[in-house]
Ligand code: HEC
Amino acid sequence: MPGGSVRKSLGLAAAIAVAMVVTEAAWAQTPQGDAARDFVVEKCSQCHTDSMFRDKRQDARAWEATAYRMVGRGAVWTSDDIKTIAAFLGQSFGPDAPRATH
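In the form predicted in complex with the ligand, give the structure of the chain above, and only that chain.
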């Protein structure tokens, strides 16, 4: 039906816009609103949104292992990048961090 695919892509665009707003809100609740957070957001959102991991709570070592799993999936990060990622997530998404309210 003509026009059907236009409506479909408008719907998709709206869904993406909503997902981005939700993602922003979840990250805004993290204790550090700083450069490390922006860095991690940029790194992780290359492939998926934070919905993939924002409910996860684990220590920095475990986040480091998670980051290496992402390297296995194609992320191109240096070991320094991974240290920054693990330190930030271990703090903001550590075992004692409050769960995201969303």
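Switch from the form predicted in complex with the ligand to the form predicted alone and print that structure.
This part shows the chain on its own.
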């Protein structure tokens, strides 16, 4: 039914819009409000919501391994990009980082 496809498309668009707003709110609560955060948002939010970072709670070394896996899946990042991503996520979403309140 054509109307069903339109409703599904509109529902998906609304869900994406809500996810983007929620993601930006969670990113704003990270300990670093700087260029590293903006860089990670730019690089990672293309495919992931903040829940992936909040739920994993990995140290910088584990985040670095995760970033290299993303390169294997098509991300185009330099080793310096990966170090920036890993350092930020390890500090902001590591096992010892304070958990964001919603």
